[in-house]
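For reference, the chain that follows is the form predicted on its own, supplied as structure tokens.
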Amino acid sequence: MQTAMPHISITTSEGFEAFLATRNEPDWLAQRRREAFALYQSLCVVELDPEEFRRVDLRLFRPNDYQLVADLPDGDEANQFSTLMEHRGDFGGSIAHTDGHLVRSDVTSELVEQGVIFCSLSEAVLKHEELVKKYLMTKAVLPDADRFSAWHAAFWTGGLFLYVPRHVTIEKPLHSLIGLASSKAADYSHTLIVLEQGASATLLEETASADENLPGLHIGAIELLVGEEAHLRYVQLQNWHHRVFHFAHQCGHVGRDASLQWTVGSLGSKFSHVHQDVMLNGQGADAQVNGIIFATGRQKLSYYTQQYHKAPNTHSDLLYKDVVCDRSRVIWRGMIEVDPVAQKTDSYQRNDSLILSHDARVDAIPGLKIEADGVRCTHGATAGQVDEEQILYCMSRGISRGEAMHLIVNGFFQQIFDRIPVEIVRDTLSQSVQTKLGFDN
């Protein structure tokens, strides 16, 4: 029996000093959660961005029906949490949060040795003070990009640090969960890497849900700063249960020869929108970002991309594919802009969606903003339903309905496998899909 634990509002700015009651931070970052609240109160009388949110409908989101929890459950409820990947690896650290609260963080004594810093976003707030305040919230996610933004910035509470030095090289991958276990929780998990010139990491997190029954908020930003001649790949896979409500702004930023491999895949939350950009600001610079999007029941999912060109000779490709079934729905609009000075860009996007359900739809809207002469840019959208003969064919063969559907959506995910160098995601990705078709064992 969960414990009936005190919150704080996060719409008032009564609850807003309450909250900066509870945090002992340096007065810089009080400053700035202050600036980011009356951002938020201003931007929320303000239209969002029509381009955007146009197919976005958020008239069941209540903002008030949601607060922040001020202590964590009782016992073991915060620990509580069906991983996708948390016991699936070896992993060099791992850090857990729950509704916004640290619960364990295991770091080990070679990521230390290397002057790596592996740890919670607030931990680093008082031990790594200079660092934190010269990239969070200063380059790649703005307060002023939107309510959203601008209300993480203010109540941004769980979530990690990791900084790489030059020329560090962390072998295995870390790891971080974040999880919601109260009832109409508030999460505002904030992930902030940085790798300097020549070093290389890879991080899996994830995101998990205590009890399918209770209601939440997640409103996150993640930020991946990618120095010159640094290599780093991110996996996020989204598995909130579908009665949490799910808001991020994603963004990263790859300097000169540097590279990025993001890995998405969206599985879980009743809403979701995700604002996601990948700005490639040095020459050579290359991105690679894979989206598994696979929804169910009444769950509505959405995902705004942008790649952003801006200096020479640099590359991205991504690659998103949907599966959509019962009465769900995906969104997904996709922009390649490309700078004057970009010249040589070599970009890249498309998105491809199966359908399984008559009610179940699709909206792919790629697109192109080019202002440089000597590129190449192309991009594309398809849409289909499974193909009855394929189906026939594996029945014919003794393979009932269900496990023939499993091969044929696991075969239309088999391109993001192919793409993904990391056994344990792409393991789980297909472990994944395998739930969400209803076979668990």
Second form
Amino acid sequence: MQTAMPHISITTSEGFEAFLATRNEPDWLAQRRREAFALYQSLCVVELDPEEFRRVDLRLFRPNDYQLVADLPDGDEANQFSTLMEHRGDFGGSIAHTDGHLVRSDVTSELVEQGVIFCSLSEAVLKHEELVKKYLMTKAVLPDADRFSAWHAAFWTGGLFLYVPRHVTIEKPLHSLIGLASSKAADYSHTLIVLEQGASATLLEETASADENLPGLHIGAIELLVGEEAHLRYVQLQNWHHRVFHFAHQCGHVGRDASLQWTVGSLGSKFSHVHQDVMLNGQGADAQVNGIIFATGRQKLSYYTQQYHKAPNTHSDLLYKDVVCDRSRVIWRGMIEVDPVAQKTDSYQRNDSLILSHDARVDAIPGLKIEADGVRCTHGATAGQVDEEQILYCMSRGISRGEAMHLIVNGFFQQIFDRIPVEIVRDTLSQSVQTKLGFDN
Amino acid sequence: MREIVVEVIARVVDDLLRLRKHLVEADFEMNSKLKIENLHVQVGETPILKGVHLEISQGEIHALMGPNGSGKSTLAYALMGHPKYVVTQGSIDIDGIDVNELDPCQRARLGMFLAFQYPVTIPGVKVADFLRHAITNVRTPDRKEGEPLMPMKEFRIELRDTMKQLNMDPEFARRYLNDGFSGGEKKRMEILQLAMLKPRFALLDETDSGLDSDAVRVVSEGLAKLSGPDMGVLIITHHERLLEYNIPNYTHVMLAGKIVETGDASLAHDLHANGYAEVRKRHPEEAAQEQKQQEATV
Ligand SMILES: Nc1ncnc2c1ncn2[C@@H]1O[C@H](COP(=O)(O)OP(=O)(O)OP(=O)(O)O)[C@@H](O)[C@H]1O
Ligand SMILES: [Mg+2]
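So that was the form predicted on its own. Now I'd like the form predicted together with its partner chain, please.
Okay, now the whole complex, with that chain kicking things off.
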């Protein structure tokens, strides 16, 4: 199945130079990549932030096992993903990448006429150079955050650029699929979204593997820049197969009177660590973060979330719901930070876990750092098991133990579904949970 | 030629056998009987039921009364197969099927139903979804998880009509099961489930408690409409209203884990009027046990 393909090392200088040679990019970008690679090399020998990584065991992760795939896999292989969203909706545009290479991209002419840019990031570098130069890893995710962000900044390949001009509203959701199709491929997709003042858009993004036995690596970054009075809904459904390592830096900036609704579905991968920041930068900014984490088998899924209030009258509301089965483990570390200027902040942070097996484990640690007055911050974490009385009740109505368990798990996530007004998103999330439970009706 | 004759005869015999089986089964359904013999049940180490005898046929209404703590709910849970209520002696049987061997799910699919004294809450599970699963399983007892559910349209119509009959706001179907429901609303939800699942044997554990008088009427009328020749009903109650609408063929009195008396509807009436003092006098042994048990728990 696998044809011989040139692979590029992602850890050595030779690999990096070989990679650069394949890119036809402006000098400023090559220069940024060089700096980032140097940074990566130096950060690799520096200890990771103990606060963030204390419970995250990286010993099983071997970077040298993975390479960049210089060419697309042949023919159909690039397109073989069971996607959850792609065929569901009527999209305003759609982009798909495989192993970091663009396989298709379309956007309605209507949007193009309104000045919307929706294309692969590589294309954007060539066609919208100034915009990319201005926003790419300069505001939200910075290369020097840690070795993973530096690594990403050096090697980013696939990914997309969405730019919505002032006061343009995109009604139909946009769709993006990021796929891994080659064994031991490393993917560095980058999602860059910029909404100018008063703009609004919805983007649904999903990640998937073509084959469940493919080992793979994803070092991703997501940057969501929501301008004043703009409204963004962003959904990411992480659905890698169970031999993929997944690391990501994800950061949203929300401007004055703007809103961001960010929904995360974390179902796949063998191991993941995601650093998710929401910055409330302008007065009246509002962010809602919804997370579903569903771990089975021996999955280890780790989230480090921050809600950073930097202006007065800002509001954020984060709710994560985790279900762990078998021998899986979920680590969630949450932090609310409130700057001295951020008076009248209203911030909420919560993680609820449902533990379905004796060998599964959740570590959920909420946290607060508040330096302003007159703020209202609520945080908390709960963990529990399925109540046997609930199961018994279901059984007394003819529902088998297994089916009862599944109803209850789905019901546990329902609180998140209820927060999501976009039907396709709600349905997709619920469907992905059902699929993972093993049932499609 | 001979072969053909043999084959035809074989086929006729086959058909007759099948027909007989049908008749037997039909017969079976018409006269189902729930038989409880010498039932002993304990919770943890504590024996609660100490030899209960009771027979309920389809179409009959039985009232079960008795002072607090006498073991009425224990009987109901044991019949439904709650794992905490362990049968140590005796038998539960429906038409030759040893019910005690079955888990609660199998019992429900066999046609048993318990309206819980304290219904549980299941957040995030919509009443309609829950009921659609339940009804499909009870009507297709061989169903395995993942196999199709009752068609949505058909189900919705049935649910809507049933709710209407019971004077229930259709909005309840969209709410999460018992989540934020008042005590009375939970009890109505039990009756709705009873109405949808149409069991052969319904056990109602104080379904009339905690209801305002209008709701008691709705529930009582609802039950009267639902029960009929196909349903055997065991009503556990401390009140009279439910029994006014559903006049029991038999009234049983439980004391200290035993059914000590059985009478007709007038016994229920008498107990309501006069309490259990006379019963205790007539059954000093059980009364003494009751006394001892109460002292032990204090
Ligand atoms: N799960 C349990 N754990 C411990 N004791 C129990 C349990 N269930 C019942 N019992 C005990 O068994 C006895 C009978 O209880 P049961 O609930 O059956 O009484 P009841 O007749 O239904 O009373 P009521 O009229 O108050 O509902 C009581 O002493 C009770 O404390
Ligand atoms: Mg009781």
